[in-house]
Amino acid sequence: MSAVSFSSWNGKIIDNRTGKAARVDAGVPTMLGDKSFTALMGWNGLVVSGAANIPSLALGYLREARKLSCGECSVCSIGIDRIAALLEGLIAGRGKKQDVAEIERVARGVMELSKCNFGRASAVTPVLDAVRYYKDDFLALATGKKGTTSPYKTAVTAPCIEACPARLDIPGYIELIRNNKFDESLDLIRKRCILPGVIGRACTHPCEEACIRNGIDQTLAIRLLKRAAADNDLASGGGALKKPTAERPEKVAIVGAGPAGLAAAYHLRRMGYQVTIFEAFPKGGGMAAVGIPDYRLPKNILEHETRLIRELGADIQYNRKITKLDMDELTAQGFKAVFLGVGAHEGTRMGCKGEDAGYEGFVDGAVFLRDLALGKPVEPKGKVVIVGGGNVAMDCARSCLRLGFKDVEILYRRTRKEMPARAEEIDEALEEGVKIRYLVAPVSVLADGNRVKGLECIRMKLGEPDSSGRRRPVPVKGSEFKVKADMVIPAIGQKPELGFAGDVLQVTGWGTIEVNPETLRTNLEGVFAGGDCVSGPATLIEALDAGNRVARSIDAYLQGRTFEPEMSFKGIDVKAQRALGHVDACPQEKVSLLEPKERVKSFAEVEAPYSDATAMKEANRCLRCYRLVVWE
């Protein structure tokens, strides 16, 4: 879209109806790219950038309004059927004058006691200002001449649901909660994330981020009530997943049972397909089971999200490593299609002197997180001293007390505020007694034989931004000196091991799968990759959305069709908003956490849940911040 006739998006009035369109600002919404359009209507307004139906386009928009209006406090719900109705009857030709009056009389009272973002904002106010500016569009109607409805197109979002890399329905799935629906919400968060119990407690929840209650408050907790559906199945005996309504006789390779691989597993089976996962672990979950320790994520949790998934008909075989991606042998087996989720196992190079040379006590971060979880054991011996400020640094470190490690010390060459790790995760570290050296580089890894004695090191200051957006780090000249350790262990990233795919697959220069972005499709005919083997190492639910993707895709390429990417909302600030009004301050209901003298004795779970009690009241604060787009 490159002009409109009229915009009331964000309060902000463009009317160029007596005159040449104007080109779209700011002021107006461009999310849906390059697809034409006559007319929009919006939660945040209207815009019009031809000759449009605008009486029935706002009657298209209360329909879809409707269907997102709770009714618990019935202003919504009762004011949009009222306005619908009157609607109704002028295009019908049964409207008065009056009605027109009336529509706008009802949507002011929708909008001043509706107790929710929804009705409160969102359900009424782009068709007030149709009403408003396009009046003589609706009182052409009250003539007693029938009007005409058009067909129109929806899509429907929220702040926290374009957050969510897997773009869950998170009002929705709360509103359940709210009501004691426990059970048919884990069916809503199931449709997008088929590991709730998992991301429920280790997710990074972008979605508090986005949430609206932190300008008023404080975030709803949506991990932990994501989490909370999952815990009351479980505590019920977890019940099964549905299965499939029909059997296709397509199969579906895919390689690696991480969250990507388990994803796309699960909605593939759901599809119908014939799936075999080749996991070259003991255990489902990649690094969910063999990168995030015990206190974080208890393994029961995983296993049983991943036996469900194998119940489903999904034929894991673990302790299968593929070797060699020979397309010949899987075709020959019958696979129509290959997924590729193989993860980013393999640790980054430190890139400082010794660290190749194989001293004892020097382990990759990545690789102790994994011996770990598979029950090789580890001697407590000394000092231990982590570099680098991620998750992976924190889960080493915390781990590395929870062994009897008496002196546990990471090594950061940015401060704190650059750290990319959890701020609760950071927080927990220093409670339970980790130390944290800040703008400190290793130089060289120092040794006594071949056993690790220690690191040399150098101070850091603060440059100009790199390509991250944080602060570069530049060396101190002459601010070298000695860290003693008994242990070392270098946690500042990983990458794919891409070994097994010979020459044959297309690289990115990151030393990942090169994929397009829309369908996943590598260079290889029926071959698809996704996850971090793609992005890099991102998050669990971002792998978790790729298998998502993926399925959807596979599903496409195997029926012959073209794979729709879905409805994006990145072109326009989704949390902008008109007529909030004054919401009632209500803190987060809080969980409790084991005491750092507890935590560091042994490996078991550091947060408590809500209770079905707690989780009900915590998910009452949720504001429904539907944002529905209309247009035709």
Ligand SMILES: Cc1cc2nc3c(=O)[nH]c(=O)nc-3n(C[C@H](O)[C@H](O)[C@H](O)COP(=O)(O)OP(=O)(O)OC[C@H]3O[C@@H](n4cnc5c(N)ncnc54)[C@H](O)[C@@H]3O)c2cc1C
Second form
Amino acid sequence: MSAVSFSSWNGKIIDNRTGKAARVDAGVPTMLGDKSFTALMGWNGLVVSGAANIPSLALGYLREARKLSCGECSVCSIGIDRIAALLEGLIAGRGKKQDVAEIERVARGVMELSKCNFGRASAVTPVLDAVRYYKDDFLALATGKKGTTSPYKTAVTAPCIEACPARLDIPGYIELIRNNKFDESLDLIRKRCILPGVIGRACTHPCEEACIRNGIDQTLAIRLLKRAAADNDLASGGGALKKPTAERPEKVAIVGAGPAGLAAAYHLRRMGYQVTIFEAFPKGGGMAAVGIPDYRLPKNILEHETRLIRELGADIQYNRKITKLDMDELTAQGFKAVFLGVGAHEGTRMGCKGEDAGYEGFVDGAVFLRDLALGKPVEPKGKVVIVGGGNVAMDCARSCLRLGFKDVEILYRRTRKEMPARAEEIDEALEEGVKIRYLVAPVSVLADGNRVKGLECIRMKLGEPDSSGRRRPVPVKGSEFKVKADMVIPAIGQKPELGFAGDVLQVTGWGTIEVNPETLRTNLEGVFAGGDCVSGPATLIEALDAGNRVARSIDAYLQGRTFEPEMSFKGIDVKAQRALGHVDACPQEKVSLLEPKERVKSFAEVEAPYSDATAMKEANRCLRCYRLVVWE
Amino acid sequence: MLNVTIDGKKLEAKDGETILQVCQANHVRIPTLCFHKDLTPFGACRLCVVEVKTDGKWQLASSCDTLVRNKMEVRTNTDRVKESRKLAAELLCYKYPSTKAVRDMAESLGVEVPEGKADGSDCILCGLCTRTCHEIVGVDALKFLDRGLGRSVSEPRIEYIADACIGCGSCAYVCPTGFVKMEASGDRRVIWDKSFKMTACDKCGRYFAPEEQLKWISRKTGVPMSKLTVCTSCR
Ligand SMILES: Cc1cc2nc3c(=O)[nH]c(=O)nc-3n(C[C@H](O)[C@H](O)[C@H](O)COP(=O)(O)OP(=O)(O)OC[C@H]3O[C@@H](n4cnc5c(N)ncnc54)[C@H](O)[C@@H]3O)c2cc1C
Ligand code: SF4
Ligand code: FES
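Having gone through the form predicted alone, I am curious about the other one (the form predicted in complex with this ligand); can you provide its structure?
Now the full complex is given, and it begins with the chain already shown.
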């Protein structure tokens, strides 16, 4: 249904109350997730599509807003109280006509005068719209006739929360840092991110792109603040995770101790389930352990955070590769559910001659980084050429420099603009001395006997955009040339290794595991999957999200409940809001990076942390853009 | 040097100064409740609002935490500014009707203060004590406990962390409403809900500081406790 009788969404008035409901433009919410409503009040306005009790809904909105109003400025929370008291009076039949005008006056004041963006944009906006455009409904209450209240539903988000795959309460944890409550901030972070020190260092932080401050000066340093909370805890000894309140007898098996497996284990343990993780490698963390190099993520951070989960009672069995998914065997061992978080570890083929010949000096990027992480020595001799433009390629190149290779070159088949690696990652690589050659693709691997000696390449040019929206590279005929190399590292992608699941598991055309996107259930009874093995190579925070979600889904499965997915704001522009008012521009607090010359000498961490005091200062920049919706 | 126009008058200001600082230096009166010149501005009371021209539009902004920019235009005495200040004071008065500092402020801004006695001393959450404890004293015994998504705080308030407090009394000194109480009798000082043993001056015998504060000073400065037994007047 996409017809409404009234909308003030985004300040644009659509009023069809006298005629029949009309269709509205795409920006106006007419559904919440897959649910319809008769009336909705949100930070950005009021939308009505049926007969609704507007004064009651307004009171509900104020009650919910009051819970989000921090109480720091004198206008927002007291203003909400004042308006709510007037409205309660009206609904109880004790109100006067002037009260309606008074509500309007105070609401305007709150929107203009509040300290933060919650007060300005969210706290009372739809209530003001309601008293302006549904004035008669309110005035009718001033005649001594009592009103009624109806039940309502509610949901909260923020632009940054909405952009975060795991939906962390970002303004919440930032605010706790601002108030010098690093411990509580970390507790809040851990509810949805059980690897805070890891994510605080290596997250791709899509939240920062969505931050409202981008339009004013610069995004909040959301990632670095998370790191500050984690570092503060580690500096004071690193406290244990909260134990479950009660134990449950059901056993759950998890395959893979990557971020997805660890997050699932943590939440299932917190619910009291008995959890066993089977992990092929001698350490936990998955690609965070055997992919992301030390200079971006020192291993003690990951080890500490993995240890805490183990100490919570998750039985992590290292060096236990599952070679066959034998459901009978697992059932016999008492496992009631299985979660597959096996990641994507098999290098993608470049599709060029000689890549399967097994030449010495030819090694897949993910394998190269894994060997490095697991302590295999590499002799830095001659020139190394890396093929690919993603973060794995950058990590390989920068690691090679640190190993002592003097000549490190990346070949990429498109241009810098299309490179999937993060911009800061590319900049840092270039600063350190990595060379990048664009618009080049390998055709065949050249070898001398059994040893790699280079690549035959072809020049490319950009053609029409492909399905990803990036321009497709096409070879330039006759432009073949040779690149000499003593080592060649293809790093163009990975896919899951699903040999262990034989033919029993349903897979997609991409070679990933097929699941129900909400419940994460596979075609096999009691078997769930998530993380890179379902999405293909993605990010740490998406894998954590899969782990968080699957724990709730497995819980529902084991308890015989239907799984309730979280409220979705899909289709609603949570960044849009009305006037922001004056916000003083002040740039992000800086952290220092190691000098490029120093960096390449070792695998020491490149980025310095915020001090507690700087973190508090940075946290003070947050505008608290909580978005509230209430509907009936 | 920056050039700013305040209420039509061209004034000079230094880079990094707030609108409030420039106004105070030029005798433009602005009401404040949560401001203290030695503390980071907090922007809580909203009484110091002025109008600032941004993108060609006059917008309200708290002057205590807004920096002046070159060519900035500011108005401090328009009806909109006055009404806004009045509303902020009115709301404070609505919530804390018996607190004298609030009533006085509201009255001075033209609010019709409700009948009743000014015998209360509520915490108005101005944050002066938390900032003093953190920025000046450096012990972090006071923290702002506020509300937000998924945090079950019944009402925002100031949290007192007795273990960290050294009993120096700075918070009681800056509190504008008398909410933070400090009482002394004999060799005890009671502040918030903690009782401190006072140290007497070796020379004049006056109780001059809580033992815990002296220990803290000793730890911070490295001066041995034996050198901290005399009050400042006798030193
Ligand atoms: C080099 C590199 C750098 C990256 N950098 C970043 C970054 O900076 N930021 C970011 O957000 N993301 C980054 N990523 C991506 C990120 O690491 C992954 O998306 C994430 O780790 C996926 O988590 P997962 O739990 O799904 O799988 P994985 O982390 O891959 O973990 C899967 C685990 O399962 C185990 N396993 C697999 N098969 C079996 C089996 N049969 N039996 C037992 N155990 C098994 C594996 O040993 C592994 O430990 C990077 C990836 C790579 C390769
Ligand atoms: S200012 Fe704060 S709440 Fe607003 S989007 Fe940025 S981080 Fe989120
Ligand atoms: S003095 Fe500026 S907000 Fe209180």
